[in-house]
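Next up: a single chain in structure tokens, the form predicted alone.
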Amino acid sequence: MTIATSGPRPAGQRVSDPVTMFGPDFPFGYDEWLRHPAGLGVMPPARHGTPVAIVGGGMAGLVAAYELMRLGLRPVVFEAEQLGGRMRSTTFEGHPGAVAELGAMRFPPSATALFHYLDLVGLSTAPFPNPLAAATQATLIDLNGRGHWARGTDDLPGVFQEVGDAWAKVLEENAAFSTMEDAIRRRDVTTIKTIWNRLVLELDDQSFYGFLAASPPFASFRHREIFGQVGFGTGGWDTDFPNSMLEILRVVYTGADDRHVRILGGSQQLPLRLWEHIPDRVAHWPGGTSLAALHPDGPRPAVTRVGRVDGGIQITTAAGTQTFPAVVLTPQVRLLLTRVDCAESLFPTEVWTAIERTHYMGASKVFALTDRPFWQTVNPATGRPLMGMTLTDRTPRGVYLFDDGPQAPGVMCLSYTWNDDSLKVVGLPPDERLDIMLRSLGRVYPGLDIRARIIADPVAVTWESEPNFMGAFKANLPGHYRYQRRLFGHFMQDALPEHQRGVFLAGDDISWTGGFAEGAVTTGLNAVWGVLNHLGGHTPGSNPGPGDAFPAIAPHELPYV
């Protein structure tokens, strides 16, 4: 096998190839990598059954560790709440069956590497009904205290195709927009790597709102403005004008933001399951074998410290302490620096440095429940359903609408905001931001009691006030690409002394898209074969894994003088 492809068409591939979260940055085939016969790698028969620790129970550390569990060896689960991390589903009190998805809640096909195990544990998807999605029965854009009803883009004023045409010029011209596309299609390695790494050069240190102003597309601020509050794809871009140009690229690219599809039944199900899931084949355990058979009591305690000692690395909880050969850290970095005691000697300075200037974006959402999906019911005035997903100026800014049927009740999303929006609610209970997004929606909709309703408490969360989280995702900000660089890439250690080797980071955040769950899934995919690499193991010669391929195609790296 070739690591870095290009040229002709492999045989087969068809130029409707879908666009896939294959790079920029590190363009690595994890979904191939995944599904050969041949399996991720073989360990030393001697290694079977050697203990690692995975901190964190969120997607990251759960395909760490079954895919190490299928590698023969023993994960050590460690967990502070519940299964899932930020793919949290909850439901409201008095009906079990109706779900709100507090963290993640719509992912695109492109994410082939979390598909994988979405398709593992058979779970089933919907369209997710983002804002003139062909599954979303009507938008309403409010904006400048003006409604636009919109089933499509063809419905919406001039100015908004305006809009629309100006983001694909600047795309097409200074991001080489359809060239790359084609490239991630192919996964043309050769052209991605030479796109990319001059993109990287030229707008590492340009932010988004910088990266439109000077564009000659981008001249009109209304034009800015428009775009910054209503976006396209999922709607909503002025929340991430600080961040770094290349932030979007790699959203914009990879399709992570376009199709977008709903897990039925919530999210959390994945993690779940997959703690559940008994393997086909396995290494050394017995059939029947699953985590949660290894977990029998549940996941271990949180980690309070993590230290080095003679002959591993030391993981304290509240129950005692134990040694590993190796350790996967998938918490939030912010976390290593203040809920988790972590002595300075794990990781280098360079990469102490990466963690502390990791940028979190804040996020907040409430759910209301109702009696049924009402806002399907069309206003005979007006010829127009009661109510559509809503992009506002106001305090909501994004108002989701999900329902299971007409006989079930609807779930609203009343509010999903970001950063200065989300701190506006940071410090209130549910049901007082309920009253504000109730007050805020009577203006857009006057006449339609949303309130009458409701049928259940509403349900709320904001993630910079969790306390194993402190925010929601990363998002680097101008200048950080080389800090990203150092995080992901910590999976690679041969280079480093041996008294800093055996622990590895995983999570969206070390990831280049953080946020979306392909992120987490992909470095914990990392760690495995870090984990595998420390322990002696090796991948197959016909499936080389993620650090087989770091030297053919690793992320650019910049100057630091």
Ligand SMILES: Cc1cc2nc3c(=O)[nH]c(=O)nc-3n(C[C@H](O)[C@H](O)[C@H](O)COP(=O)(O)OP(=O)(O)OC[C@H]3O[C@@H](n4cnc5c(N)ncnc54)[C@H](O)[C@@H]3O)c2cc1C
The other form holds:
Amino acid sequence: MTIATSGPRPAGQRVSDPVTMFGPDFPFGYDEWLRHPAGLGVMPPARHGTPVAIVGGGMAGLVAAYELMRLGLRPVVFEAEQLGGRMRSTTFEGHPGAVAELGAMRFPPSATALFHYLDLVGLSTAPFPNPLAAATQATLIDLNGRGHWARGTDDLPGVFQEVGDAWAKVLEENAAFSTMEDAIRRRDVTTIKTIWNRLVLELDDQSFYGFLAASPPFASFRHREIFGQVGFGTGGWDTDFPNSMLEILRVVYTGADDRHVRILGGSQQLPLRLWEHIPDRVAHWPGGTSLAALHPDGPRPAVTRVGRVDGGIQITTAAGTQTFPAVVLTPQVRLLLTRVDCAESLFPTEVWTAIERTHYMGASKVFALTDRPFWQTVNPATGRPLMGMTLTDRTPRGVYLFDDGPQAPGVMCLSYTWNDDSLKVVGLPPDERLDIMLRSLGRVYPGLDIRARIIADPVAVTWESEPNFMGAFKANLPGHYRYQRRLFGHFMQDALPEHQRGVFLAGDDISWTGGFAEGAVTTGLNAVWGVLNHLGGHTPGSNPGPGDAFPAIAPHELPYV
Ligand SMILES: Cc1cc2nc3c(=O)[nH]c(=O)nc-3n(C[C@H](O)[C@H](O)[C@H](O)COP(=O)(O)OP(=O)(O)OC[C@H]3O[C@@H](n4cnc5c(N)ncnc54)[C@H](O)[C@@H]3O)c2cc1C
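Now show the form predicted together with this ligand, given that the preceding structure was the form predicted alone.
What follows is the entire complex, opening with the chain shown before.
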């Protein structure tokens, strides 16, 4: 593979190339790196079997562990809670077959590195029932006390079309949308960089709301309000209004909020299957080796301290200490300031500043199990289903409906909220949250007795109050670009002093795309490259990795003045 750094790739390029999460900050083809027959890299045989600590068994940690195992190293995974992290699926008491997705639940096909692993472990997907999506029987948009039923966007009143047109116009005029989307399809790094470097300079200081309010097509407050509620893709983006506009552009350019699918059997299947997966090709280890086989007693317990001693990086748990030549750290970095006592000398001061500044979204969800998907029944009086996927400006915000056929129990995500909406219920037990959501939905669907259909105790989560997470996912505020660049680029360590090398940050909050598992996977892969380089290995000449490409395509550097 060659990394396209100069202009469009004429050879073999198809106009129908899909939009992928290729850039815009670091336009590296992780999918191409992963599928190249030469593999990700080669370790010197003397290094085979070297232990590498992987702190955290979520997607970033398990991808890093899996690939380092394939390179012949010995990943040692530490996990404070359960494998999977924020890919957490749970069931209802007494109903082991019905899944509630407490964390990640919908995945865009543009997340091609994530889909590499989905395909590898043989998981199937189905369209996700997002608002107004083809897989959604009906959507109810409840705004300012008025409900609007729709099957697709065309069924909505004219003002919604006006808002959609305004968004398209703003993206085109202020963010060169179609040129950028086309460049991402063609993996035209020069065009991506030309557009994005300008926008980073112009918009790092701008919030999503500020960007809209300053745009003539959104001069009307009502348009901004409707947009915040319905917006694009999954809707309900008004809780992102304070975030940097760059965060929003990353999502829309790369199709990250589009054509979502869910993982049949639950999102957590992916990390759990990766743990068990036996690779076809693996250096050093005998056939049949998997992460599970390398950890016969399961992952090691929670890490309480990370420090440096002569000979390496020392990891401490309640069970003792062990020294490693390299460590991959994947818990949200907020935990390095709180629950993990991390030696200050391990990172440069400017990286610590970035860790301190990292901003997280909060998120809560409330789930209920019903005897069957009763909402599909058509009300003869209205000709509409009893309930639809619901976007509302009331407390529940987003209601998602899942079914496994007309006779099986139905799973209702009665509420999915972010930030202030999530904080409204923080600290309340699941039963009380259920009461609150049903009371509110009773006003949206008068006369519909949802409670009568519920057959199990509710399930609920608030990620900002989970001690091993302390936030749902990273979301940069205006002015945070420089901090994000420091965290993302930290895997490039050749210029660091010796005592600051060997610890690699990875995960959702290190990536440019917080809230999307693709960023956890790709930063896990950056850490693989970092460990390979640190321990004297190299990538095949025909398949350069993210660190090889970094000097040519590094994220744009803003002046620090
Ligand atoms: C509510 C919610 C909805 C989301 N929706 C989507 C979605 O629809 N689509 C999508 O693509 N992405 C979504 N995401 C984002 C996605 O879940 C994450 O990007 C991804 O799962 C993060 O993986 P990670 O490995 O970076 O971190 P994590 O999954 O957080 O893994 C880190 C692991 O470290 C462990 N840990 C913490 N402290 C320690 C310690 N001291 N010692 C050892 N282990 C420790 C944790 O228990 C955890 O298992 C969502 C996330 C949330 C919270």
